[in-house]
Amino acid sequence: MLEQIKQQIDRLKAKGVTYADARYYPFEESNQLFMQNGNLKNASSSRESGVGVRVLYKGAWGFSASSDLSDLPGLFDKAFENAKAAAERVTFPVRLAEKDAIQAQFASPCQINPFEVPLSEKVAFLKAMDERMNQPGVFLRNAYLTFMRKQIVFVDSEGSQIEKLITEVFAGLEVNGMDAQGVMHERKFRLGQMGKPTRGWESIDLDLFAANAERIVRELNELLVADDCPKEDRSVILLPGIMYLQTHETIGHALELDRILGYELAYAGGSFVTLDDFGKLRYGSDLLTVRADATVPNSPGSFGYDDDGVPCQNVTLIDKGILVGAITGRQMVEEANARAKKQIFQGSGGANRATAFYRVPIERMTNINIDPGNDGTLDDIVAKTERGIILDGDRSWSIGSNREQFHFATEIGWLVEDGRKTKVVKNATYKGFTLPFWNSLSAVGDESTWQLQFVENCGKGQPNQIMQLGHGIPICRFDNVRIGE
C-alpha cells in the first residue's frame, strides 16, 4: 500500500501539482464502556480505515478520502480535480511554510494495550468504582472508560515518511446529588496524566481512582448542604478541574492562528487576538507564561509528528503576559506573514491535525501549558489570601464569539477568610473579561500544584472534528473577580 501511494504521488507531480500528502490509517479502533447506576448502559466497539489525499494546486487544495483503497488513482484524481476546481475560485493563494524531509516513527508510551485487556476486567474494574459511590446522597453515579488506538503513516511530496502509533486512554467518575431545593449538584474526578510516564491499561489505578470515588461523594454531600455562593467580588483561587477549561477557552482556542484570520467565525467563532498584537499585547500579568508544548511525554497533546509532517514542538505562545506566538500549521503562518507584511513567524508551531483520515487538518491545540510558578502551594496561596475563594469542577461554561469574555459555573466553592479556607458553598460561579482577568494573576503555584489534565472532546471545525489534548497547568490566584452570578 505505501508504495502504491507514493507511486501516486509522483504521478501527481509529474502533472504539475505544487505538493500532495497522504494519510493512510491501517486501523483506528474504538471501545466505549458506560456505567450508571450499577447498569452497564454501553459497551460499543468501532474500527476502521481509509486513505485521506491532500493536493495543492494553484494556490488551492483538493481533498479526498475513501476507506475503499481498490482504486488509488481513481481517489487521487478525485482530490487534483477538488484543487484545480478551487482553483479557479482561490482568493488568497495557498503557500506552506518550508519544513525538512523527515523519515521517522512514533509511538505512544504504553504498557498494556487496552484492545487485549479482556472485556470482563473493564466492566469488573466499572462495578468496583460504582459499588465504592454507591453511598447516602448519591442520587446518581456514572463510571466510564474510553480507548483510542490508531496507526497512521503519513507520506508526502517533499520526501517525508513517518509511521505513527497512538494509544489514548480516557477515564472518569461522577457523583450527582439533589439538595432541599430540588437543584441536582455533581462532583467529577477524570483520569489525568497524574505524573505517569505511561498511559495504556496500567494507567487505570485502582487505588487511585477509589481514593478520588470517595472524596467526590464527600464532597458531594458537603454541596448538599451548603449555602450559596455570594455575589460579590473576590479573589478566585483556581484548582486544576476549572483552570484547565480556562486556559482552554480563552488562552488555547483564542490563539489558533486560523481562527485569528478568520476562519472559525462561521461555525466556533473567532479571537479578538490581531496580527498587530504579537510582541506587543499584555495578554496578563508577569506571572503568565504559556506554551503549546507537543513534546510533553504521556499526553493526549502530544503525538510526535503533525499531519503536516512538522516535528512536535515547544512554542512560547505567551511570555511574562507578553504575547509573542501562536498555534500554528505551515499554511496559516504564510498567510499570516503576508497579511501582515512582515515575518511574525518563522515557521509552523506542528500542530495541525485531523480527526480521523477523512477530514483535513486544520490547527489545533497541544498541550496548552502554564509554568508553574513560586507561590508554593495552594495552603501557602490561600494563607496570603484575605477575601477568596476556591474553585474546582466545571458545570457550565459560556464563552464570547471572540473569546474575549467568559461566564463560568463551577461544581464547588469554598470560601477563604484571612488566610483560611473556610465553608463550602454551592453554586457557585465567576464571570470577567479575558485581558483584565489574566492580568488579575497575583499567584501561581509551584512544580507541586502542577497537573496535567486530558480533555477528550474539543471540537472546532466544519465539519466538526472531535480532537484529544491536554492542558499542564497549576493552581493560581486572581484578584478582584465577580462570583456568584
Second form
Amino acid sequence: MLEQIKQQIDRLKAKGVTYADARYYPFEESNQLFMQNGNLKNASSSRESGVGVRVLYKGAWGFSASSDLSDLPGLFDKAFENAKAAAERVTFPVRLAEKDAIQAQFASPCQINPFEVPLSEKVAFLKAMDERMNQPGVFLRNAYLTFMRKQIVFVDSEGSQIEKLITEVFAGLEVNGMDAQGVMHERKFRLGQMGKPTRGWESIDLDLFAANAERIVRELNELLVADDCPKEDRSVILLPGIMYLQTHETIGHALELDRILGYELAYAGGSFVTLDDFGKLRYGSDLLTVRADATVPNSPGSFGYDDDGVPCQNVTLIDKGILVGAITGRQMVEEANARAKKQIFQGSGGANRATAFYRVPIERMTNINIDPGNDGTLDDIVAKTERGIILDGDRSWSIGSNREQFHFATEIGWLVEDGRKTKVVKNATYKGFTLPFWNSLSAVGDESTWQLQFVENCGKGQPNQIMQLGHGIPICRFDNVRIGE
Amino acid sequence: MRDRILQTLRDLRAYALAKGYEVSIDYHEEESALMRFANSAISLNTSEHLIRLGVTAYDGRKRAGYDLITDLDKVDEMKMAIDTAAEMVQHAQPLAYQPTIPTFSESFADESNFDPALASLSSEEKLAYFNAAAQGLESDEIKLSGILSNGATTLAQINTRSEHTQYFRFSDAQATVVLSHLNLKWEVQSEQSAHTRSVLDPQPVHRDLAFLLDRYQREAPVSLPLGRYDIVFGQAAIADLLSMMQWIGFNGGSMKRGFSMLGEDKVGQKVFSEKITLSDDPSRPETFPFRRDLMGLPRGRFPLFEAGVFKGFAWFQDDADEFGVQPTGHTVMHKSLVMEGGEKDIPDLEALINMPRENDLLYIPFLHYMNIVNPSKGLVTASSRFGALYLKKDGSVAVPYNVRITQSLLDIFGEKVAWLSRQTLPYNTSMSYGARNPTAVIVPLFMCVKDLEISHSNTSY
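Next, give the form predicted together with the partner chain, keeping in mind that what was shown is the form predicted on its own.
After this comes the whole thing, all chains and molecules, with the earlier chain placed first.
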C-alpha cells in the first residue's frame, strides 16, 4: 500500500502539484464502555481504516478521503480536482514553512495494550467503581472507559515517511445528586497523568479511582446541603479540575494561529489577539508563563510528529505575562509572517493535526501548560487569601466569539475568609474578560500542585474534528473576579 | 445501489442467523463535500466517501456493539464485525431492564428527501454560490468566510428478528456566508438550509449580508449598559435555544435522570407563553425527516407544547425500556422540530428594523457558544454574535458590541414572550462530528422576549 501511495504522489508531482501528502491509517480502533447506575449502557468497539490525501496546487488546497482503497488513482485525482477548483479563488497563495525530510517512528508509551485486555476485566473495573459510588445522596452514578489506538503512516512529496502508533486511555467517574430544591449537582473525577509514565491499561489504577470515588461522593453530599454561591467579587482559586478549562478556552484556543488569522471566523470564532501583539501584549501578570509542550512523555497532547510531518516541540506562548508565541503549523506561520511583514514565527510549531484519515490537519492544541510558581501549596495560597473562593470541576463553559470574555459554572466552591477555608457553596459560577482576568493572576502554586489533565473531546473545524490533548496546570489564584451570576 | 445495499444486509442477516446470533445491523453511507472560505479565498475543498456498519448484538439483557468503516466489497470484514459484536456480548453485563430488539413489521423505504442535483453539487456550482452571495460586498477590509456543505446520506437497517428492512436516503446542503472586518473583528452572517437544489439560492443571502454590512459600516458601535432589555432573537438563536430544550426540556430520559427543567407533573400544565407551539413533525421535508424511527415505529406529528401547554416527553427506546414507559417513536438521529409562527408580519430583517416600536429592541440573530449552566433550572448562557443590532424606539439603529445573556429557557419561552413573526423558515443545525446527519428545525424568523437581563457587555468587538 505504501508503495502505491508513493507512486500516486509522484504521479501528481509530475502533473505539477506543488505538494502532496497522504495519511494512511492501516487501522484506528476504539473501545468505549459506559456504566450508569449499574447498567452497562454502552459496550462498543469500532475499527476503521483508509487514506486521506492533501494536494497543494497553485496556492490552494484540495482534500479527499476514502475507506475504499481499491481506486487510489481516483482518490488522488479527486484531491487534485478539488485543489484545482479551489485555485480559482486564491487571495494569499498557500506556502509551507521549510521542514526537513524525516524518516521516523513514534509510539505512545504503553505497557499493556488496552485492546488486549479482556472485556470482562474492564467491565469488572466499572462494576467495582459503580458499587463504590452507590452511596446515600447519589441519585445517578456514571463510570466510563475509553480506549483508542491508531497507526498512521504519513508520506509526503518532500521525502518524509513517518509511522506513528498512538494509544489513548481515558477514564472517569461522576456522581449526581438532587438537593432539597430539586436541583441536580455533580462531582467528577477524570484520569489525568497522575504521575504515571505510560498510558496503557496500566494507568487504570484501582486504588486511585477508589479513593477518588469516595472523595466525589463525600463532596457531593456536602454540596446537597450547601448554601448558594454568593453574587459578589472575590479572589478565585482554581483547582486543576477547572483551571485546565480556563487555560484551554482563554489561552489555548485564543492562540491557535489559524483562528488568529481568521480561518475559523465562520464557525468557532476568532481571537482578540492580532499579529501586532506578539512580543508586546501583556496577556497576564508576570507570574504567567505558558508553553505548548508536545514533548511531555505521557499525554494525548504528545504525538511525536504532527500531520505536516513536523517534530513535536516545546514552544513558549507567554513568557512572564508577555505574549511571545502561538500554536502553529506549516501553512499559517508563512502567512502570518508575510501578513505581518516580519518574521514573528521561526518555522512551524508542529501542531497541525487531524482527528481521522477523513479530516484535514488544522492547528490543534498540544499540551498547553502553565509553569508552576513559587506560591506553595493550596493551603499556602488559601492562608494568604483574605476573601476568596476555591473552585473545582467543570459544569458549564461559554466563551465570547473572539475569546475575549467567558462564563464558567463549576461543580463546587469553598468560601475562603481571612485565610481559612470556611464552607462549601453550590451553583458556583464566575465570569470575566480574558485579559483583565489573566492579569489579575496573583498566586501560582508550586510543582506539588501541578497536574496534567487529559482532554478527550476538544472540538474545532469544519468539517468538525474532535481532538485529544493535555493541560499541565498548577493551582492559581485570580483577584477581583465576579462570582455567582 | 439500494438493491445492493439491502441484499448485503440480507446476506449479513443470514450469516448471523446461521451462527445463532441475535443482532441488529445499521448501514450508514455518506458522500460529503465541503467548500470552506476564509479571508476571501477557498481555504478548503474536501470530498469524503465513507460507509459505516454498526452491529449491535443481544443476549437476553446483555448488549454490545461494534462499528466499522468499510465498503460494500468487504463482506468478510462485515461478517467479522458481526462475530466481534457477538463475542463481546458474551462478556457484557446484563442490564437491569430488558432492552428492546428492533423488529420491523414491514419493510420501509423513503427516498423522497433525496435530490441527486443537490447531493452532487460541483465545486463550480459552490464557488458560483459564494460569488453571488458576496457579489460587490468584499473589499480590502471586508473578507468573505463560510462554508457550503452538501452531500447524501443513506441509512439502511436489518435485524435477526424479522426479514424486513428500513431504508432512508437524504440529500442536504448547508450554507453559511460570513463577511468580517479584517481589523475591527466584527462579522455579519447569513445562512441557508436546503433539502432540494431549487431551495439553494444565494440572492436572499446576498440581500441580508448587504443590509447588515451597510449597517455595520455606517453605524457607530456602542457598549450597552448592563440591565434589562427587550430582545428580539433571530432564527439561528431560536433554533439554538430549541436545541438546548431538546436535552433539558422534553427529553424523557433527561427528566428521569434529573437533568430537565420540566418534571412529570408538568405534563398538561402551561409552562410557556401561550404563543409557543412546538411539535416534532416529520411531515415537513425541510427537516430531513425520519418518517419511521430506527426501531420501526411510524412517526407522525408529535405535539410537545401547544399554546404553552406541555403535552409530553419524547422518549428514546433505551430510556423507555429503562424507565418502563411507552416509546414515542423518537429513536431517530434527529427530530423534526417545528415551532409555529405568531401574528407579526415581519418577512425579513429590513421589515423588523422599519417596524414601529414602543421600546428599544436588542436584536440578537445568533447565540455563540451556548451552554447549560443549570439543567434543573433550564439556565443557559451564551454571547451575541454575527450582526446584532440595537433598534432604538426613535427609529435609529446602533451596532452593539457583543453581550452575554444567562437566562432560563422557562423565562425566554415563558410569559415574557411579546410576539413572534408569522414567517417561519428552516434553520440548519447539522453538526459534522461523526457520521453525516442532516438536521434542520423550522422556527419563526423573529421572537421578541421582554425584560431579559444582559449580564456582560463588551467594550470593543
